[in-house]
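Read the single chain below, which is given as structure tokens and is the form predicted alone.
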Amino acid sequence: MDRSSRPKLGFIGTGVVATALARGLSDAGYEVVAVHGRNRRRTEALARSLSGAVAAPSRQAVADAADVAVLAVSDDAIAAVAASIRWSPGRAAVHCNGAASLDLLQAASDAGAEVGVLHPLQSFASADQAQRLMRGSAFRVEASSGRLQGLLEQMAIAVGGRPFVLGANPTLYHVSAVLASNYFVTLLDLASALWPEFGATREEGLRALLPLVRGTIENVDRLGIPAALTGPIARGDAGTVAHHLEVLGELAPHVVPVYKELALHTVSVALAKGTIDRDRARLLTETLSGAGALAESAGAVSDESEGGAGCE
């Protein structure tokens, strides 16, 4: 497997990464032998969208005719997937989960293989779009061999990628993405659940949100954090804070938790912006801690903090 040119490509498991993955890197010219997932008719439906490609009966003829073999199955399937495959030297094992290491590929390690991994910094719905979003977004590489690390970079970047070699600690690397990406649903979930609490209904909510969103990620991207921070914590609006916490409790208790874990830590976040003092944020703080009914204080303090920026 020369460094300098195109591997051949086998793909196990047929899901949405697989797909995108497949599909791009055959577009961008590398040439996909062979694909095997567990369900038969989606492994042929890929075979057929890729040049050359064939619906390999097996795991192993996967392995035995790419000089990369992609184990783009689930996180918990891999190690013993790649188990389940004989494996020799000058072949290549790679995974796709970002929270892992190598070491889920041991078993091909141990058999003289070179490991490695790919992981997209992106959130995939379906095939298509995944196809489209790989196009700037971030992608982890590792490699047990500079070879095979070139190899992993060059990929990424022919499908549209940002490769980057991450220092340690894949776990925490996974985890910011999972606060940023999957969690961010569950918070849009809260939010357009209010909805009905006030007339509207949780579809209405979602539409009426998605364009506050996209503000302010747009913002983030602009300005930056904390510059992008907007809202009442911002603007030093104990006063808000706390009726917001007094509705809350009344009309949704389970919100109130995530409510006050998220305001707590945006109170560092305006303090970093310089749009509160020490004495605002400390104020916050003890509204956010139930320290006392402080909203009638609050509220005579917030007059004089910063107004206009963000109805939100």
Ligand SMILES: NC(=O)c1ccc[n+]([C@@H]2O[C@H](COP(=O)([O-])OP(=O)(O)OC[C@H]3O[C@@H](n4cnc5c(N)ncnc54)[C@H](OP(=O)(O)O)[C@@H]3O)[C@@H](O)[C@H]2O)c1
The other form holds:
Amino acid sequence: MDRSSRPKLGFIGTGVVATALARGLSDAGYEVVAVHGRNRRRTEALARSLSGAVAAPSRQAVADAADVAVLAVSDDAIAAVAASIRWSPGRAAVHCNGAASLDLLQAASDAGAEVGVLHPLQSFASADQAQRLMRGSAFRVEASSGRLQGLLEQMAIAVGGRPFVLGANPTLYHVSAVLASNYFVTLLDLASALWPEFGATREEGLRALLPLVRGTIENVDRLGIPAALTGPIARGDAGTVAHHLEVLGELAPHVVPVYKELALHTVSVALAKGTIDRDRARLLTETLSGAGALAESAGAVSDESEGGAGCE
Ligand SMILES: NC(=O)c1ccc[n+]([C@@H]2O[C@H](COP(=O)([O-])OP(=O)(O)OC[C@H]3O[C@@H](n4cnc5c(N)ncnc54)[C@H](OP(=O)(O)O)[C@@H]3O)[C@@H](O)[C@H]2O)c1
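The structure above corresponds to the form predicted alone; please give the structure of the form predicted in complex with this ligand next.
Let us now look at the entire complex, which starts with that chain.
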């Protein structure tokens, strides 16, 4: 592998990330020489979509043909797949698991190969949108050598990404991604599932909620946190929160713990924004702690000071 030239690439796995990275890098001028997955039909389809790539008969054939072999397989399979290959010095093995360190590729490292991580910080539900979504995404890059580090950074940039190096703790980094992305989907699932309780379908609910979500993301992008926070807690409307808890308790009790945990953290965000003071924060926290009498008095406070509550 020559520092000045682009490495020949190989892909093991034919899933969403393998397909998106292989096509994106091929479009950007990289030579993808070989691909291999357990499913022969998908392997051949991926190879056909890449100029010059062969559908390799085995993982070993990919590792032998490529300077950099990307093991874009399920997280739990990475170590075993790496250990099933005979690596040699001068080759490189790379995985795409954001939560894991280079240790997963110990077998390749022990055999003298360079090892690395190339993790696009993006949610890819299908290969077609994945290629588009990679543009502008952050890419976690880590490597056992400066040379591979440089090659991986160039690969990230070639598909429109922004490479960055993690200081420590990839697991916590991955938790952050899961909170922001996966659990956000779960929140929308919980939110849209409430719609049949007031006469609409979940699908109608989701369609109605999406513009609200897009507006919120735009606010976060434009104004940052805490400035983007709106809603009853940002306004200090403890009465509204008490009513929420009352109705949720009757109609969707499974949502109450999630609502309370998120609302308690939202009190801190509202305090940081400066739209509520310590007394109002205490009243909100007490309301969320579930004391019925407090919830009622919170309602009274809110009713007295009512006027101009927003849509949320
Ligand atoms: N999807 C995302 O949003 C995303 C984002 C960033 C990073 N990543 C990372 O990218 C990597 C690949 O994820 P993906 O989303 O592309 O997964 P995927 O679409 O589910 O594809 C997984 C691939 O791994 C293969 N595989 C699974 N178990 C295997 C085993 N025991 N031996 C050999 N191959 C095996 C599968 O083969 P079969 O098709 O034969 O089952 C498939 O080709 C993971 O490390 C993941 O953490 C994913």
